[in-house]
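A lone chain, given as structure tokens: the form predicted alone.
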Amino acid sequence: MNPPLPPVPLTLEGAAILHQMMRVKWSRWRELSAAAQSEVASEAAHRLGDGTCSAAYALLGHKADLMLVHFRRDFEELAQAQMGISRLALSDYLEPASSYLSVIELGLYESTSKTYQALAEKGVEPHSEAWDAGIEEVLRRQREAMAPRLVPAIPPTRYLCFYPMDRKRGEQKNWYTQPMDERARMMHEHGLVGRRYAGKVRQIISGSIGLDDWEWGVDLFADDPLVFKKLIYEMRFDEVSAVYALFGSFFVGLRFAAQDLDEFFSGRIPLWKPPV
């Protein structure tokens, strides 16, 4: 009898992602004089850079005022860059309302079963040294060919949609005791629904299981707020998300440039520009 084959689904990791949700000290903020407010802003916004692996958004609602966007290469660069928010004067005014810590994942789902079929039909035992090689060549190929897709810059749209999610491990329904195959054809049906959205919103997943509360980050950016509505309400019609989603908060944010950030704390929203 032949061994069963591992359950877990191939990924390709990428870059690492941190999202600050910050709260505005206001209060404390109008007590500095308009030449302070302007030299704190200027040295927030240098920190930031043009926006390519940093980005500030205004949040709507009332879990917070302000998010800051970090993608890095690795958890090396992302602690620099948290570290070196926290340096600035202008720390002294925001107040943390929550984060979330997260890689960008690609889920292979769609090749893992034939890759593991066409080790099994070679006579490899899986989690042989053999079988690891085998792995890592084929995950090395999709590293190649998908690498835009693993450490891009921060997609230059006006609006962002950041939620976390997991998937259902309940008495009733549990998506980790559903077959490979199953799976696969779940997250097919899935993928089929945001394929009709290319050109309007632009989909970011990161895997945070092991890194933070929840285990994937969705991040989804677009020119018009409503896309967001009707993306996720498509969606929600779907076996996975009928089925297995649970979903954590939604933090919705108008994007602005650096340099703007003294507009900001003046109590406007700045013009959003993408850099040409």
Contents of the next structure:
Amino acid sequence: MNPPLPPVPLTLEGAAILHQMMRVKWSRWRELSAAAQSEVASEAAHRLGDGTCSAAYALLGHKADLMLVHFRRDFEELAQAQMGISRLALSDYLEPASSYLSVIELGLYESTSKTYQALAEKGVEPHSEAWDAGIEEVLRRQREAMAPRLVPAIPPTRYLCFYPMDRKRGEQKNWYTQPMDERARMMHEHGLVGRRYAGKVRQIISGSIGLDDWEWGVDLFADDPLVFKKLIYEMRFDEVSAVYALFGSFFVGLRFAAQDLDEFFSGRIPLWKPPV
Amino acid sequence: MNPPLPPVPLTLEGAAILHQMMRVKWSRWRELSAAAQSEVASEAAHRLGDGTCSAAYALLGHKADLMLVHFRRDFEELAQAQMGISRLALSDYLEPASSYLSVIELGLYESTSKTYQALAEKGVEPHSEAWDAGIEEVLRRQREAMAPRLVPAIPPTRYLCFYPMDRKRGEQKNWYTQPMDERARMMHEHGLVGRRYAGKVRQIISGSIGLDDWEWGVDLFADDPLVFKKLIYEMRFDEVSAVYALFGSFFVGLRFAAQDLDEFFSGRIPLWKPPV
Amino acid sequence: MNPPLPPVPLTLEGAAILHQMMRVKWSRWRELSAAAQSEVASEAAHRLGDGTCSAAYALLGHKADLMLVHFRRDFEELAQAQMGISRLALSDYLEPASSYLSVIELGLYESTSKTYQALAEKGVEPHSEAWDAGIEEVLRRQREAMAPRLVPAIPPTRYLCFYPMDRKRGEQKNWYTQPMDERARMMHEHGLVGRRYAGKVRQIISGSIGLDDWEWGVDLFADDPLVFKKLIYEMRFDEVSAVYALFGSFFVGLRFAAQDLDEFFSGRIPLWKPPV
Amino acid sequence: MNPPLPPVPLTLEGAAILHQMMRVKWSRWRELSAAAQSEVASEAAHRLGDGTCSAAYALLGHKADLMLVHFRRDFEELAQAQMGISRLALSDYLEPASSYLSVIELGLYESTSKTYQALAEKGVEPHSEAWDAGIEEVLRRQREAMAPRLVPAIPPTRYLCFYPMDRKRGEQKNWYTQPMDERARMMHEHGLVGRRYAGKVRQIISGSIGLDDWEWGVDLFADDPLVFKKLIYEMRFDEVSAVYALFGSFFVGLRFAAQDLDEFFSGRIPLWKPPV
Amino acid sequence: MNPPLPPVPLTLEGAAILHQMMRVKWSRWRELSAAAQSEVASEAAHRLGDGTCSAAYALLGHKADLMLVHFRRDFEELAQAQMGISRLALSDYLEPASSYLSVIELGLYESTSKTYQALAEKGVEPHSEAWDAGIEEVLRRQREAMAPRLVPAIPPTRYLCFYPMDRKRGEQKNWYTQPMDERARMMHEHGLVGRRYAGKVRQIISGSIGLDDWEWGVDLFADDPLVFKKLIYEMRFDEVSAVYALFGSFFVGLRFAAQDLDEFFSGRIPLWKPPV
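Okay, that is the form predicted alone; can I get the form predicted in complex with a further copy of the same chain now?
Full complex below, order starting with the chain above.
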């Protein structure tokens, strides 16, 4: 009998991501003179840059007022970005309310089974040097093909919906004890729903096992926020969501340009003109 | 064999809703002179308007002292409304304690099965262009018929009961894996209970999947608060509630007119004279 | 076949109740002069009245230092009572830690089945006008008979134990899907235990479905606090508690007279002399 | 058929216990002059007395810095002890972080069955007057025999481990629906493990049903803190722990004498010289 | 029939560990002059020493900004280390956010069965004096052989991932009721995954039963933080993790030298040059 194939799906890792949810200390802010406010906002706007790799969102509800999202090449850069925010004069007027640390992940369920099968048929033993080389070759090719999705610019939509999630490990329903083929089938069906929303919503999945308190983070980018409700409601009936998904807190925000930070802090939600 | 019909019930979306629960910083407030208090309250009253789309409630218990409820046409207006509250001088005397973000939702369980069946019998394939057009036609007609319920004024009752809820996705009892017909049957029975309270309570359901941490928000409006207890207790024995409902925190408040904010802040629950 | 009888037990509602648990800001309090302390305490004592419908308890443990319990005729009066506490100078030295909102409830499990059966045997259809009239007649009679238990004075014992509770709605053990007769039987057995403690403890049950985060509040009044432990431990083996009860936080306090508030705030637990 | 025997094990109640976990406001403390610090610490040391019935522990970790444990004859004395701490000048530099209220409990599982059986064989009906008298006679004898364990001095070991616990009431595994004999058997096996640690650890069990949020509090006293880990790990494999135990937070502290409070507050863990 | 063998695996205990997660009060810190900042940081750097037994990490995300990890010979030294941090001038600018108390544990599942079996075959009765002596002899030998792993220096990698965990005690899936052999088998398979990451990650397991709120703490040390995600994701499919593991919060940090504390506090993540 052959040794069992590994249960772990292949994944590609891309940009390191930090979500920072912060409350604004409005009372303290209003004690600043208009000139000082403008200077403080301007320093922060400069730090956030052109919106490619750091973006600002006005959040709805009380969980936080402002969300900053940072995409960086690695955790060193991400740590410096976080520290850079702490150093801003603006940070005296912000209070950290939540955050999420993750790394962009492309799950390769579709090709994992094929790859494992192919290697096994050639008689390559799982976790042998030859096996690892075979896997690495597949990953290398996929990484090249998917490079733009691994280190994307932050999609320039008006609305963002972020939430973390887990796969259930219940006493009877346990994602991690399902056979690879079953998981691949369920992920495939799940993907079909997502595909129906192509053009209306852009989804970026990031992995956070070993990094933060949930297993994945989900960012949905759209210009119509009702799409978040429709997409996630429809997906909730998928087997993989209905039975195996656990959800954390949801954060919904409106994007605005860093250079409009002063407008946000003077009490108006800035309009959003995506860069051309 | 025909492809399976979609499991998702049709819904109509209406006004965007924000509930803001806030604690009053009474000590700090009392440091203001009577003239300053009056000015601050008056600015806030002006902002809240005539009560059609923003309403104020004195809450019972310690979870919060004041609840503001905002109904708006879309999330852009809702975000501006929220920011407008932050800008008030009054907000220096308020501390956000909780909030809820949702959108009015009319669930069309009754007509979903019929519509899906009818399309399927015509040989229309689910999610094809023809299918989507057929669905959109049904929604368009219903949206027109139900327009007043989609963008209502805030009902002018003395009492409001608000709570968020989920449908259970347990290991054995899972709402989202129940067949459409079963769900429709349970929702129908649930509706029969509600109908017995017609005239005593007005219920507004809002959806929050993808928007906030629970799946739905429920607002009950009544002039007799005991009706909340009776209605919800009776419903708790319905199959859909007994087996599948999970509840968040309950907030019960007494409505008062924005122009009576100064009375509220001077330490008396204002009487409520609904507009004629 | 006859239509099924309703699953909801009949209940009578009485006084509206608010429990307020508060931490004392001792450091800030000690900054007051003795004269000012005395004046502040005296204003509060006056507000609390003679102890019939508002009572003060010194709490054990860190959850809160002081608990105020208010019994009022309705929610309007209760809201004014709460606001009245907020207005006190004393409230600058108190911090709300918890609270509970409920209404005295007498569950009529014993007579519900009989009443439903009798109406059904007369051929009266559930929820018809005749049915509602029959039910209302029963409730009217019971309400009269039980009037003193519906709007009681706060029992004048030294000790109070308060906790909220739910009935379990688990995937296998679900109170709300048990037949009425089974529930009535379990409640009856539960009552037998309570009866053995007659004279040692007075129990007031209040309903909070639709009002606060648990389904019921329980107040136990006794002069010997060990009775709380013994009664509740014994009840925990009842089927209805062992299988179906979920408990919130427990608060145990020592009653003192409002006119002794100054003694409490000067750092001594006042003795308790129940009114004669 | 004979009426069923009661399911409740007999217990003896002893001293009332309060655990107070507090954070030290170090920054504020350091603003005091050395002389003032000394005076404040000295007042507190005087209040805590000779360590027989109030003890101080330096806690490890961030949950709290200081734990005070009070053993008192009854809840009146305990409430005065708590209030006495609030009155100290020291309390301006302490912030309550947690607490636990309970009463020393000796569970008499071993003799309960025998007693119930014996009474039943004499034809005494459960809960009759004769039954209650018979039970009271057993309790009186046991209370006498166990008097020193009911109102003990606080054991003078260097280390204390405190945690609260519940017995599980799950949908399938429910301690409270197990027959008395099964529970007695499991408790007996549990006790055998404890006995192997005699001389190394002293265990004091206190009951808190109806008093605080868990059913029991456990205090383990030892001079070697690794014994806590070994004992509790070994017990975790007992049926009663493995299947039926739920645990709250664990607090581990180092005892020091009240007269060394000034040393603790000047930033050194005092040595511990148990009284001879 | 022979008496059953004990279910508890043998373990060796080593260094006592404290993780301290702290938020930096940046606003307050910035009020210090550069000279004062430098002095405060320098005092703290001196206290932390050369990094062998106390290490500093810049944390990613909002849970905390700074994590200090202390390895000490025993709990006395650990308590002094904790108190030493409280005494620093720096502690006025830090706020405790979390912590974890544990002791390095080497689980000897592999040799436990063998040892128990061997003793049983010699007719030695479990927990007899001879049994205890036999066990102690095995532990003594292992303790000697594994001495460097019991009291290690803190591994000098750039990244640390810390999280606490439990073994599940569910109603159907219960680690503690599994036979020793089953547990040993699952732990062995779990170890095989870990071995594939040898050279890339160093794992230190510490036990915290009876010490803190979870059963174990896990520290992973690596220079590439993606290894945390890969290792833990792969392990999640192991039977012992998939079915029996429960996880607490994850903390990921970047190591820097104590002498670079001033750089950290002036708002830059210091580079890390491991000692040679």
